Amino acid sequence: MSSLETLVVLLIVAPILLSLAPIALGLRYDRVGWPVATITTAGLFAAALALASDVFVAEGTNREVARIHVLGNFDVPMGIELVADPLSTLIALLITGTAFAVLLHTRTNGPRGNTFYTAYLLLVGGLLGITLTGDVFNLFVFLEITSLATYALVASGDGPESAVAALKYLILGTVAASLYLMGVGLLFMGTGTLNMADLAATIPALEGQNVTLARAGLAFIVVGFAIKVAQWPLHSWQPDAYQHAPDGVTAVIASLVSTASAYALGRVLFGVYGPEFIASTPNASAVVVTIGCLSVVAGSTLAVIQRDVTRMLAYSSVSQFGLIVAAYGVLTEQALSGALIHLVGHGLTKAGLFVAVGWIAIAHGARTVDEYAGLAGRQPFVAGAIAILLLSLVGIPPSIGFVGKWYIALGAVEAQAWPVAAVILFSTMLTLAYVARLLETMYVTPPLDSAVEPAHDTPAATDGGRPGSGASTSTDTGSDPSEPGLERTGITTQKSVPLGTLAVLVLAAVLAVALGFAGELFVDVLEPFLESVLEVSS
C-alpha cells in the first residue's frame, strides 16, 4: 500500500477516532479541544493537498488517476473501496479548509467546549467519508454520522428553537436516510453489488425485473438525496437549523453538510447509474430538473421576501443547490461541469458569508436587513467581503459563481433545456434583487438612531467551554432585544474584527474571485472524472 492510498484512510479515520480525544483529554485538561481540532483539520487539509498534487497531474482514465484503497484487502465487490480521484479529491480539499478556517473564526467568537469540537470533527469525518466512500451502502453510513454530529451542533444552540429546529431536521434527516436505504436494497436486489465502480460496469447489462428495481431504487433515492439537500418542499429544516444553530456552526453546516450531499447525488447519477440509464428511464430525467427548477424558483422567491439575514442566505441556499440538481438533470458535459464548479463555488461562498454574518451578530446584536445600515462606515473591511462574495452569489464576473452557472446555461442551451436556462436568468434577477437591497443597506443608508450596542467585545478564548467563555448562540447578542429602549436599527460603532475571522473572510472573497478565472482548469481537473462518466473522447 502507497503512502497516498494511506492517506485516503487517513483521511476518514483520523477524525473519527481523534474526535474522542477533546472529551477523554477533557476529563484532566480544560482547553484541549480547539488545540486538537485544529491540529487534526490543519493536518487533513495538508493530506488533501498532497493527493491533490499527485491526483490532478497524473495522467489517465478516471480509474487510473485515482488512489484506491480497499479495506482488508478482500477483492471487489465484497471489499470496501476508499477512492480519491479528481473530482472527490476536490470535494475532499473544500471539506477540509473550511472545517480549518471556520475553527479560526470560531477561537474567538464560539462555540467553544470540548463537546463542541468532539462533535465538529466527527462531522468532518462523515463528510470525508461521503466524499471519499467507493461503495453505497457505506454512503448511507457516513451520511448518518454526518447527520448525527450535526444534529448535536444545531441543538447546541441556546432556547428552545435550536432544540426544536434539531428536532425537525432529525425527523427529515431519518425519513430521507430511509428512502436512501431502501434505494440502495432495491438496488442490491437487481444487481448484487454495492460497489459503485461494479455497479456502473453492472447497470448497463441488466435485463427485465433488474432494470424495474434499479429503476424503483433510483427513484427512491433521488427522493431522498432530494430532502438532504433541501430541495423545494423538503427543504423546510434548513432555514430553522441555519437561523437556530449556533452562528459558528452555521457557517461550517452551510457551507459542507448540504454540499456533500449534493455531490453524493452526483456521484450516484453519474458515477454508478450513468447518464444513459437515466436518459432511458421513463421521465428521470424529467423529475430531476423539475426538482431542481421549482427549488430554484421558490429558494429565490422565498429569499426576497425575507428580513433576517441568516433565512434570506438558507432559502438562497435552497436556490442555488435547486441550480445544480438541475444542471444534473440536463445530462451534458457541460452542465454536469457547471454544476460541480457551483458546487465548489457555493460552499465557499457560504462559509465566508455565514461567518461574516455570524460575527455582525454577536459583536453587533445586527440580524436582520435594516439592522446592516452603517456597516460599510464602521466594519470596511467585513462589508467590502461581504459585497465581493454576495457578488460572487448573483453570478457577476469575473467570480466563481459567474463560472458555474456559465457552464450550466451552455449545457442548458446544447441540449435545448430551455425551461434551465429560464430559471437561471430568473433566479439571477431575484439573486441580485435581495443583493442588491443588503449592498444598498449596507453602503448607503446610515444608522438611524444612536441604538445600543450589545456588551459583548470578542472574549478572549477560554476553549474549556466554562460559563461566560462567549460560546456564542444565534440569541447570544449579549442583551435583551425586548428591554425598552435597546432598537438596534444600524450599526453605530466601530469594533475590531478578530484575526481569525477577518483572515477567513479576506481569504474566501480572494478565492471567490481567484477561482473565477480558473473556469477551464476545473474542467481540466475534472476531466478524467468526466471521461469516464460521460464517455467523453479527450
The other form holds:
Amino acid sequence: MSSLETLVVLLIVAPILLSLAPIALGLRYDRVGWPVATITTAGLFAAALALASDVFVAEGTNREVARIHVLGNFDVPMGIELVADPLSTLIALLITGTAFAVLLHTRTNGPRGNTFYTAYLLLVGGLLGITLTGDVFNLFVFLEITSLATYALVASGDGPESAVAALKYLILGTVAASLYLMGVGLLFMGTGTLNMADLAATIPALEGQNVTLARAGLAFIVVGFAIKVAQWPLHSWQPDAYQHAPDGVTAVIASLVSTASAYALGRVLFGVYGPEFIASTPNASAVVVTIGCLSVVAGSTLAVIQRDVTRMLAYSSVSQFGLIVAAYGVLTEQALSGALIHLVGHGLTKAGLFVAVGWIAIAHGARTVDEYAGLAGRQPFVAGAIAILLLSLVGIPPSIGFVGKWYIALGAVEAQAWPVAAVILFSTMLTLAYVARLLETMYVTPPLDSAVEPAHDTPAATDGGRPGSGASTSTDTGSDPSEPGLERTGITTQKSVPLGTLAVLVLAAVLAVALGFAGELFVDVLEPFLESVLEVSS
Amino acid sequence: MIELLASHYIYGLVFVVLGIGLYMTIASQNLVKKLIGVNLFQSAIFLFFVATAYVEGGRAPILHTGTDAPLASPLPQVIVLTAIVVGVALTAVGLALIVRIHGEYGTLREDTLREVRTDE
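The form predicted alone done, now the form predicted in complex with the partner chain:
Complete assembly follows, chain above in first position.
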C-alpha cells in the first residue's frame, strides 16, 4: 500500500528529475539521451502497470479504489494530493506506454540531440502530472510544464517554419492556460478550496453568489480547455504544430498532449463540477455539446480537403476530440465511458499513424496523399498497419474506434441528444471519405513512374478519379526523368523498415483490434468508477 | 449596484488589464508586443488572485505573536508566486522563439512574416 503510494509520486518526480540527466551526462558522453529516456520511460511503464494491477484489482468505491498520496504530510484541504483512480491509471498507462513505444521509433528516425530527450522526459513528467494530480491549481502548473516542453519540441523541427508554429502555439496555449487559471480563481473565490475531491463535495452545496462564481469559473475553464484540446474555431495552432514538429515528435504530441488535456477537461467537468451542477447550469451542457459537434463537422470537413497527410490527420484529431467533448456534454454514463474509450483508442491510433507517416516522410520523402501511391506494394507491413489504424479511426468493427463511437452514440440516443447521434454518423462518413482516399492511393493507384509496368496499369486504377490531384500534371510528370525520386512519383523504392518502427506499428495495429474485442472489459473496469463519480456528485 | 462597483473596483481594473492584454495579443503585429500582451493578460489574472486574498483590515500572512489582526489568505499569494515563475519560463521560451524567427526571417512583424513565408 505505502509502496504503491510512493509509485504515484515517482511517476511524476522521476521523469522530471531524470530529464536533467541527458544534459548533465551529455557534457561527458555523447548520445546518452536515448538510453536514459528509454530506461526511464520503460521504468515508468512498469510502475504504471504495477499501479494498474493494484487499482483495477481492488474492489470498492471511488475513494477506496484510488491510491492517494498526500504530499509532504500537509492535510488535504491545505496540502496537495495525488490520486490514482481507475481513470487516471488508465490514462497513465496510455501515456507511459506510448512514450516508451515512440522512443523505439526515434532511435533510428528521430532527432538525436541530448536536449531533445530532456524536453521529451519533461513532457512525459508533465503529462503524468496532469493525469495524477488531485488539485486544480497543480493541474495548471503541470499543464504549463507540458506546454513548455511541447513548444520546445515543436520548435526543434528543422525549418524556420517550426519556430513560427511553436510561437503561435505558445501564444494560444498561454492564453488558454491563463483562462483556465482565471476559472480556477473564480472557483476558489466561490468555494475556498482547490482540492478536487473537496470541490466536488462543496460545489453541490453552494448557494447564492457562490453558485454564480462557480458557473463563471466553469465557463472560463471550458473555454481554456477548448483551446488546449484544439476545438473549432480555436484549433488553428494544431495543424501547424503537428506539421512542422519533427516527425518523431508529432507522434507523441498528437497522441498524448491533447489527450491529456481532454482527460483533464473530463476530470474537471465530472470529478469537480459533477453532472448535476452542469445540468442545473443553464445551457452549459448545450454549449459543450455545440462546441464538440461543430468541431467534429469542421474538423472532418477540413481533413477531407487536405493534401498533406500530416495535416489531414491533424484535422482528423480536431474532429475526434470534438466527438469526445460532445460526449462529455451529453452527461450520461454510457456517453462518458464511450468518451474515455475513444480517448484511449484515439491516442493509440494516432500514435501509430504518426509514427508510420513520419517514417514514410523520412524514408521516402512522401508527404502528400498522392505521393503515397504504390505504398502497399513496396511496404506491405507499414501499409497494412496504416490501413488497420485508419479503419479504426473510421470506426469499423471490431476496432477500438468502433467501441468508443458505439458507446457515445448509445449514450446520445439514451439522453435523446439527437444532434450528437447525427454528428457521429455524419463525421463517420466524412472520415471514411478521407480515409478511403488514402487507402485507395496506397493500395490501388500504382506509382506514377511505374507506367513502364503494364501489368499494374489497369484502366480503373489510373489517377483519373482521384480528388485533389491535377490529372493533367500527374500524367505529364510520370515520364519526366529529370526529377528522379521527387514529387508526384509515388513510392517506388523498397527500404527496410527499422525494427523499432515496425514493432511500434505492429503493436499499435494489434492493440487497436484487440482492445476493440476487449471493449466490454473496458466498460466493466470503468463502470464502478464512473457510477461512483456520477453518484458522489449527485 | 453602485456600492458593489465602488467596493469591488479592483475587479474592474483586473478586467481592463485583461482586455488590454488580450487586445494586444490579437491585434499587435509585432511579435514582441504580442508576447507583452500575453504577459499583461497573465498579470491581470495574478492581480485578480491577489485581490481575492484580501481580508478587511487584514495584514500580511506571516505568523508572529503580538497582534490579533486577521491575516490575508496566504493560498492565493502562494499560487501567484508559482504562476509568476511559470510565466517567466513561458516568456523566456517565447523570446527564444522570437530570436530564432528574427534570425531566420529578419523581421519581427507578423504581416511581413506572412508575406515572406508565402513567397517561399
